[in-house]
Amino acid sequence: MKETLKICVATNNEHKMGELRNIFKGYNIELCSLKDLNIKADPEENGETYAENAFIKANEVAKFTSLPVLSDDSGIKIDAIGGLPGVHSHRFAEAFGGQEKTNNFLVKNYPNSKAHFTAHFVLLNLTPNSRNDFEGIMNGHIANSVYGNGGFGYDPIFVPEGYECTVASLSAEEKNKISHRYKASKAMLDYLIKEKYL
């Protein structure tokens, strides 16, 4: 039997770690957060794209561990505001005074606008100095109101394509079958299986 593939995930976000661990459950992979490995790194994500931001994080964390490092950057683009906030999704919410205020503003001003989530993964040092990129997209639209108790971030205002409720109204299992993070994870798993790491 192959040795467990141990990967450092460049995040302190417990919600994100929970989602990833659920998605990767059943595969011979152990995901370790920065907290698990006692790594303190918080680089400034000043890239122009999701890929650049994910690389900035992964590259910084790689200085502190010999494990392969997985980092992701994600965001939501809303058609009615020209594709904003996109790569600035987290800072956009902070500028509005928090996620709750931001979500309320968006459903009030841009209900039914088409939107999509993107997750971009960068996996560094699977082999020495290697870089692999994977991406997932979830299409949908902005809801008419904020609702649902699950998920985090923009989940309570995003209705995925083919659904009539927000992501935050879905169970964790349902979300993890359709989300942008799931699709990027699936692309990564397919690669790891194809290349016989798993």
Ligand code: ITT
Contents of the next structure:
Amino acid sequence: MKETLKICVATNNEHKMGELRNIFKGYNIELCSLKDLNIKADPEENGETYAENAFIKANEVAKFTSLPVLSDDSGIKIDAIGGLPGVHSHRFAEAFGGQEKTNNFLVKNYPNSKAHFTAHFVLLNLTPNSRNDFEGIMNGHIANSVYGNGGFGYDPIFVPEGYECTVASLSAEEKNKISHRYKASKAMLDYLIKEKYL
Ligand code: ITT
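Coords for the form predicted together with this ligand, given the form predicted on its own:
So here's everything in the complex, that chain up top.
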């Protein structure tokens, strides 16, 4: 039997970590959080793209571990505001006075606007100094009001294509079958299987 593939996940976001653990469940992979490995890192995400920020995070954490490192930079683009907040999704909500205020503002001003969640993964050091990128997108639109208790961030205002309710109204299992994070994870798993790591 192959050895379990251990990967360090370079995130301080517990929701992301939880979703990744659920998505990767059942594969011969052990995801270690920064907490598990006692790594303290909070690099400045000053890139202009999801790929740049994902690399910044993975590269910083790779200084503290010999394990392969996975980072996930994600965000939501809203067509009615020219693709904002996009790569600035986290900071946008902070600058706006918190996620709840931000979500209320967005449903009031841009209901029904098309919107797109992206998750960009960078996997570093699968082999020494290697870099692999994987991306997933979930298309949808902004809801007319804020609702649903699941998920996190912008989930209570985002209605995925083919659905009539927000992501926050779906169960965790349902979100993990359709999300941008699931799609990026699936691309990564397909690659690991193709290359016989799994
Ligand atoms: P790390 O950088 O430590 O991973 P973070 O929360 O700062 O954690 P990002 O820089 O990637 O992560 O910011 C992504 C933001 O986009 C996140 O804080 C949420 O507000 C939003 N976001 C990303 N994925 C989401 C999802 O699945 N559902 C809702 N909002 C999401």
